[in-house]
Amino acid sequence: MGNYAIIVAGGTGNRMGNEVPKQFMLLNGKPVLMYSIEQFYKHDKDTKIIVVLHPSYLSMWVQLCNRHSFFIAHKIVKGGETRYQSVKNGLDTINGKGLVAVHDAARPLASVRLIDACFAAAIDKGSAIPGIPVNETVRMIKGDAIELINRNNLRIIQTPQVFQTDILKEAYKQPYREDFTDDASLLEAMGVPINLVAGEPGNIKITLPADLEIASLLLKIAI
C-alpha cells in the first residue's frame, strides 16, 4: 500500500495570454507548480509525487528547479493530447494498491488540511471529491427559455480528487469521451458512486491573469 499524487501540469496556458504556461508563472516569486508539489510533500513526505508535463516544457521545468533550488523528489512523466491522456500516463507508472490523488497544478493553494481530509475519506469510501457550494444565482438556458436552478443542489468541484488506485485504473480503461471533464466523471460512467467532501473557497484554479493576484493575496493569509 502506498500514497501517490499525480499533479497534472500538461497545459500550455493559452487562456493566460502568456508565452509561459500558468503552472510555471511566478506566484510571490516561485513557480505555481512548486506550491502544489510542496503541499503534498507536507501532507506526507512518503507520498510518491508524479508530475505530468507537456513534452515541450520538460527542460524548462528542470531549469526552474535548479534556479529555485527545488529538490523535493518527484517523477516527471510526459503528458498527452488531453487531460485524460495525461492522467492515464501518470497512472501507468503506478504499480500496486494504495491511494492516488489527482490534482491540477493550477490549484497551488490546496491546503494540507484539505489533502489530509481527502485521503482519509478515500480510505473509507474509495473516493473523495472536494466541492464547495454555489453562492451566486444560477440559470440554465433551454432554447429560448431561461430556467432558474436551485443552487442548494449544486457544488463547484475541485481537486485533489483521491481514489483507490485499482478503482481509478479500471476507470481509465474506458475510451476517452468529451464529457470526462474530471476523474470522478470516469467513475460515474462505470456506475461507481462518488463521495463528496467539503472543499475550500481558497482552493482557486488559476486560469486568468487576475487569478494570480488573488492567489498572491490568499497566500498572505496563509494556506
Given for the second form:
2 protein chains.
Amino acid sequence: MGNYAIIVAGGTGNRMGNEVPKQFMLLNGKPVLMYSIEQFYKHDKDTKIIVVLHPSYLSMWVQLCNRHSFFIAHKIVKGGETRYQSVKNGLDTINGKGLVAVHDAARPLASVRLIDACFAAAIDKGSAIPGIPVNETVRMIKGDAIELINRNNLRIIQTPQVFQTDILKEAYKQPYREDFTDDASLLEAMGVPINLVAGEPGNIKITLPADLEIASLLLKIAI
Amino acid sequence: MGNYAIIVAGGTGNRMGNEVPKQFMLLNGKPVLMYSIEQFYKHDKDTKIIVVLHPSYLSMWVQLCNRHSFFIAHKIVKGGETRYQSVKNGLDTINGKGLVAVHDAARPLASVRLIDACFAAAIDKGSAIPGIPVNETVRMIKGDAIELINRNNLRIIQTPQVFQTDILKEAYKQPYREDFTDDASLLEAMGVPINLVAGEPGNIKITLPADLEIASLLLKIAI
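Go ahead and give the structure of the form predicted together with a further copy of the same chain, now that the form predicted alone is out.
Zooming out: every chain and molecule, the one shown earlier first.
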C-alpha cells in the first residue's frame, strides 16, 4: 500500500510558440514542473512521485535539478506520443495497491489543500476529479448553429485526478481513443462512475505565455 | 444612422463578497467601468455610449467621474432587476438605426481591435459574437453522470456583442426567460442565426477579487 503521483510532463511545447516546453519554463525563476512536484511532496512526503518526461528533455531536466538544487526524490519515466501513452507508461511502473494521482505538470498551483481533498475523496468514493464552475456564457458549434449550453451544469475539469491504482491500470488496458482527454474518461468508458470534487480557480493550466505571468501573480496573492 | 454601445453595469456586487460592485472597483487606480467606456470611445469617438447603472450607484458614479476627471460623454440609464431588463432599458433609449454593441462593464480589457472587428463583422453579417476556444477538459453534470463534452466545438462567449439596432430591439420584445444569458440568445430564440467571431483570451470578465489583479497584470504586458 502506498500513494503515488504521476506528473505528466511529456509535451514538447509546440503550442507555446517557444522552444522550451511549458513545464520547464521559469515561474519566478524556478521551472514549472518543480512546483508541481513540490506540492505533492508537501501533501505527503511519502508519496511516490513519478515524472513522465519526453526523452529529448531528460538531460535538460537533470541539469535543471542540479542548477536549482532540487532534491525531491522522483522516478523518471519516458513519455509517449500522446498523454494517454505517457500516463500508461507511468502506470506500468506501479505494482502496489493504493491511490494514484495523475497531474498535469503545467498546473503548478494546485494547492496542498486541493491535493489533500482529492486523496481524501478518493479514499471515500473511489475517485476524485476536481472541477470548477463556469462564470461565462458557453456555446457549442453544431454545424451552422452555435447552440447555447446550460452553464450551471458545466465544470471545467482540472487535475490532480485521483483513483485506485488497480482500477486505473485496468482502465488503461483499453486501447487509445481520441476522446480520452483526461483519466476520468477512461473510467467512464468502462462504466465506472466518477466523483466530482470542488477544484480551485487558482489551479490554472499554463497554456499561453501570459499564463506564466498570471501564475506568478497568483503565487504572490495566495495565502 | 449611428453606432451605439450599451455598457451594462447594473450589478450590485453580491458575488464579489464586497460592498463595491465590480464595475466600480479600482483597476490600477481607476474604476473598471471607465476602462470599458474608454475602449468604445477609442474605437470611434462618435459612438453613442449608454451606461446602464443601478439607481443606488448613480451618485457614486457621478462622484467617481469628477474625482477621476472622466469626461467621455455618456448617457446614464437606470438598470433593472436582471441583465435582460437592464439591456432592454438601454435599448429603449435608442431610436435611430445602425449598430449597437452590448458590453459587460466587467470586461474592461476588450481591445479596440476586438471592438473594431465586432462592428466590421456585424456590418458584413448582421451580428458579431466574440468567442474563444477552451483549452481544458469540460464536463456536464447530467443527473448522476458527469458527461464529457467535445471541447473542440465549445466557445466561451464574450462581449461586446454587436447587432443591428432594429433586430435587437425586436428580439427584446420577447418576454424574459432564464436562459437568456447573453444577447445572442434572444436572437436565436427568434430564429435569427448568430455570427461567431474570434474573441481575445485577455478580454477577461472581472468576477473574483483575483481577477482585478490579473487584469492589472494584463494591462502591463499588453501592447
